[in-house]
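Presented below, as structure tokens, is a lone chain in the form predicted on its own.
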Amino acid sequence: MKVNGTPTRAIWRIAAQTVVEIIDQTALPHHYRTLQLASLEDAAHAIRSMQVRGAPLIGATAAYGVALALLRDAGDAALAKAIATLGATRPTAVNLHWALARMQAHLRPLVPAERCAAAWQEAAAIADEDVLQNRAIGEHGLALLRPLAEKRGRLDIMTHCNAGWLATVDHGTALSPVYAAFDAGIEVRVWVSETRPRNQGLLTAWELQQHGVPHTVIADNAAGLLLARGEVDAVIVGADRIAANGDVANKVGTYLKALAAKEAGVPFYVAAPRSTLDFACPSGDTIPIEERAGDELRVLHGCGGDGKPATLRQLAADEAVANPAFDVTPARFVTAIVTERGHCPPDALHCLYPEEAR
């Protein structure tokens, strides 16, 4: 996708250097800046602090983190430490553990002298595959959206959190079909939930603006009203982990939208690549839910009147808060799951991935 007209990925290796560059998403939407990751510690901090976020992008960043770690030491102990350090950064997004398992399986059989170069190659392959998969998700998702557009001559789509290209290496998951529809000439508007408390919806608004897609930011609690009024043709969200039975873990607040969509008779789609599908996880009941720091609720972050980053405390430091980062939407509320292989009902994932049949 593009930033200020320039084709840009969310993570990339600086040519001919052993350094990775990312977009610092904690600075958006007020400021666009990039950061360089030069070590395992840099990569782990970027994931933990949400300088990078979104399950596919977390996985790609972790893969590059392993490559950065092996610059110092490519021995067995160093490889194991890198996998453990990165694996502990975020518990819910399965793409993280998928990418680390893939890196370990690829590197462990090699002698240490061969590992560093192989790690860079494998990390780049993971990133490139993510781009191709997300482009395919856009094509398959467009096939679902086009009939809806033909009924009214336009599309009003609701999304939650940020599942655009900022959450992936490129193209996005939930927003990939939206971009595909827009680029195909379909009149599109996106209802963008602010997604408290981290306000990832503001990232969605920023990237939609960069691409020229019409959109309107709404308070999270306005979603049900818009669905009930018939102002939404479909809801599309991404996922951080999808269980084998089709239960979906995604940013907290997704479940409420799914409930409201079901009541309103509006299709609720989930878009995710293969790396988000956890066939070893039988149901959403076994998905770990990350509990994040309470100050994400107590303290607001934004931009002051002088244009500089600013914070505002809305709750006392000792105020008790609960801050679960994700919730689980049962499969019965999901109309279809869209992957790079096509779309299917949530309980039929094995039809798209027969090799995973148990």
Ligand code: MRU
Contents of the next structure:
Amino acid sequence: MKVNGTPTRAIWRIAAQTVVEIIDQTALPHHYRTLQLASLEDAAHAIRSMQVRGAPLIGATAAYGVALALLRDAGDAALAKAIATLGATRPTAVNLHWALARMQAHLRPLVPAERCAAAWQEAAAIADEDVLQNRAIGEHGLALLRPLAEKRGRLDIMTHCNAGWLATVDHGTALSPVYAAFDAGIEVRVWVSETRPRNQGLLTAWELQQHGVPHTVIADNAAGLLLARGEVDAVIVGADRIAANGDVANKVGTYLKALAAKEAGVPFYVAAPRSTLDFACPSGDTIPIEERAGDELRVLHGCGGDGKPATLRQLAADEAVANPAFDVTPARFVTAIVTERGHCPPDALHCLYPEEAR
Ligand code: MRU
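Take the protein just shown as the form predicted on its own and give its structure as the form predicted in complex with the ligand.
Now the full complex is given, and it begins with the chain already shown.
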């Protein structure tokens, strides 16, 4: 997608160099800046601190993190350490473990002298595949949205968090069908849920604005009202992990939107690539839910009147807070899951992936 008119991915290797560049998502939407990752530690820090975030992008960054680690030492112990370090950065998005398992399976059989080049190639393959898969999600999602748009002559979509191109290598998951609809000439408006406490909705607003897609930011708590009033044609969200039974872990607050959508009779779609599907996980009950630092609630980040980054404490340091970063939406609230292979009811993922049927 484009930043100020220039085609840009959320992560890329600097041509012919052993350095990776990312967009620093902690600075958006106020400042657009890029950062260079040159080591395993840089990559792990970028994921942990959410300079990069979003399940597919976390996976791609981890893959590049392995390549960066092997520059220093490509032996068995260093490979194992890189996989363990990156694997411990964030617990919920299964794309992280999927990417690391793929890197390990590819690299472990090679002699150390061959591993470095192979790691860069495999990381690039993971990134490129993510782009193609998300584009396909856009086409399959558009097939679901088109009839809704034809009925009303326009399309009002609600989303949560940021599952756009910033959360992937490119195109996004939940926003890919939205971009496809907009590019196909459908009149689209997106209700963008702010997504406290990290405000990933502001990233969604930023990237929609970059592409010219009309959107309106709402407080998370306004979603139920808009759904009940009939002001939403469909809800589309991404996912951090989808269990084999179709239960969906995604940014905290997703579950409430699914409940309200069900009550209002509004379709609730989940868009995700294969790397987000965890066929080894039978149901949402066993998905680990990340608990993040309490200061994410206690301290607000934004910019001051001078346009410079600023923070504002809204709660005392000793105020007790809970900060679960994700929740699980049971499959019964999901109308369909959209992947690069098409769409299906949540309990029929094995039809799209027959090779995973047990
Ligand atoms: O904590 P984050 O910002 O990494 O959480 C991101 C989400 O929950 C996204 O909805 C999900 O990863 C899908 S991204 C295509």
